[in-house]
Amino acid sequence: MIEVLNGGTRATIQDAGRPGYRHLGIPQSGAADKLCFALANWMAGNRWDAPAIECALGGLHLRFNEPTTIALAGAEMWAQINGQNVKNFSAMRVEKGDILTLSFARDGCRAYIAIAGGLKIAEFMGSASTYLPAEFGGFEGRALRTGDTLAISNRPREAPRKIPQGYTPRLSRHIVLRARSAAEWETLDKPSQRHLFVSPFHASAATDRMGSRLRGDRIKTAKNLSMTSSPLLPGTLQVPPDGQPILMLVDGHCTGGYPRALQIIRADLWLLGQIAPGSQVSFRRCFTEQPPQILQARNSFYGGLIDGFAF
């Protein structure tokens, strides 16, 4: 058993997510870093997509009460056992009584800590993931807190590995986002589309799973735009009527009414997960022929590590 001595600010139980149910409004969800998420998994001896904790910004302390492999990876946030310092994205045995803590984030938002094993988690159609806004799959559709239990699972699993040189990916407090023009691109002016790309933008203090909200030049589109809800990504930009745009995250809503400027190419959706208040977010443009290029490369790259794993 794993016990919960201080839920953090935000820890939810995550795995790869639940697809196939946005046409119920239900978004995908899963570990909003899925690279790091399955790096740690891997680094445990797991399955990539095995549940996991999803730590968001610190203050997670966890008391083992038997002995284990665990493997930390993503934000970088001072990890400790019983007080000494630990390697962010590296595997460590913990004996019975160990507490893990993680202080505040430095850089990056999210970390993950996987379990050989995995996480025991009852599945709510077809994944552990918790998705917040509906209370529904994950330790009782709920973040973590003080007094939590859970146990570790019997699944299958290897030796704890090593990342070989080069696999580490580099997190900051600068979040640089690929994208490609969405539907409504044409609406927005030119000055605007010029800014998307030349001036960076920040993450507001609303800025959660679903979703955050950028402050930086006002983005404008034609007057007296119109729009019917209209399908949503994660990593889609809204631009709505204040000017500062909206970007979508991996639990954002399925629909919106505002206009579609940006969506992030695949093989950088990753990134969305490590968006914190106060980080700066820029976007480079992509033209068509890029993101499939650069998807390839990527999943060919880490899938060739990662048994099953793709962007």
Second form
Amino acid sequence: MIEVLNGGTRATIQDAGRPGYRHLGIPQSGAADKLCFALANWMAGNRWDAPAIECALGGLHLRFNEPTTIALAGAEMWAQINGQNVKNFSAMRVEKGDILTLSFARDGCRAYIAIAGGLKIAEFMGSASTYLPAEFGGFEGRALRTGDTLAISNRPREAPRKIPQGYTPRLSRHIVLRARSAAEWETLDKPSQRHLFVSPFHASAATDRMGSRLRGDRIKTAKNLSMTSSPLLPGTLQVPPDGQPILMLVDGHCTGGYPRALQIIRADLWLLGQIAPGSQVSFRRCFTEQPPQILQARNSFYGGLIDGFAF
Amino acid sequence: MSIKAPEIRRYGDSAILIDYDVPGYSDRVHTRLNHLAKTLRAQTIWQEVVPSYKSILCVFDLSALSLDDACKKIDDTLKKLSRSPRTKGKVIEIPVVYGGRYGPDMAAIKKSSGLTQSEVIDLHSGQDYRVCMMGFIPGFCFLSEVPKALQHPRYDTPRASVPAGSVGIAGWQTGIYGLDSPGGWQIIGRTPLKLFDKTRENLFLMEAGDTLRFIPSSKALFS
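Provide the structure of the form predicted in complex with the partner chain, given the form predicted alone shown above.
Full assembly next; the chain just shown is listed first.
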């Protein structure tokens, strides 16, 4: 059993999410950074998609009331066990009574804590992922807080693993996302089309699992566009009338009424989970033939390490 | 008159948008689009099939299918699509308490339409509506066109919180809030029915393609 001593800024239980329900208004949710989540589980000896803890920005303190193995991956949060520094992107043994503390995220937004065997969490619509706006999934449909106790599951697992050299993703406060045009790209005026790919943006304080409101050069449509509500995806960049774009994340609305300018390519979607308030966000244009090649290379690289994983 | 063939457009690297070029709401397009969405959902290659008023977004696995092949698959499906069945889907009656504390924007609608409250209620509840799309949040249903006299723009700045079950108007659209949520629609009434209930066996009361009928009810409904 794991006891939450402090929930921190926002910590939730996530797994691979619940895709396939967007037509009912249910976003896929799941780990915002799918890659670091999968690496944490892999290091802990789990299947890549076992329920784990996602800690946004930091501040999470946990006490382990039984000996087990855990693994850390994602944003650097200066983790300590009983006051001793422990390494990010590694698995470690914890004893009964040990206390894990995470400080404040430095070079990303979210850290993942996987526990050997995974967490024991009832599934809702086929997933253990927490979806806060509708208060379902995960631990009572909410963020973790002081006094919560999490049970460890007995799923089959392997011995803890060490990440081979070259597989640790480099995270920073400057996020570069490769993108293709989305449905209303053509409606943007020419300066806006140029700005999107040359000017950096900054993630505002309005950044969470639903989306990130960006600040930077104003992005405008050439004409006033009256749109009916239309589908959105994680990684869609919407442009509201005030010209400050909104990047949709894993818990984002399934539909929206603003022009859709860009769509981040699938191979880069995991990076959206590492956008913190204040991060610099830049977009790079991807040409037609590139995304399948990038995806194939990334899938064979990480899929070769982590059984069953794909971006 | 037949419906103009939709445009098939690429959306990012692993989604296709099927876009019908219609201004406002069209019952014929809705029927066709809904039939197409159901046909596509039965095909296993799509990870998501999301219908809306005038388009369908189909997400696929780029490592299993190329963008060109995905477009072709949709093209083939469109060519082979059978006649749209004349169905109303499930017909669901929605009891609504109009006006007062349950419909804070009734006064604005009365003013802009020049109608009395009972005329607004008769107009709004006097026709059936189709469920065109679900979302943006669980349970929210976007319905077909409201009578012209009741059409009213949404708030420029959304309210911080609109209670679940609120029945609203935004332009020609009408809909019901599935959860307590911020929102900018003009609220004219509320239903005690839960459109989405995580504790119920049938999580959702409806899906796109169903038909709704508003039944004006007394305040006693909420006691």
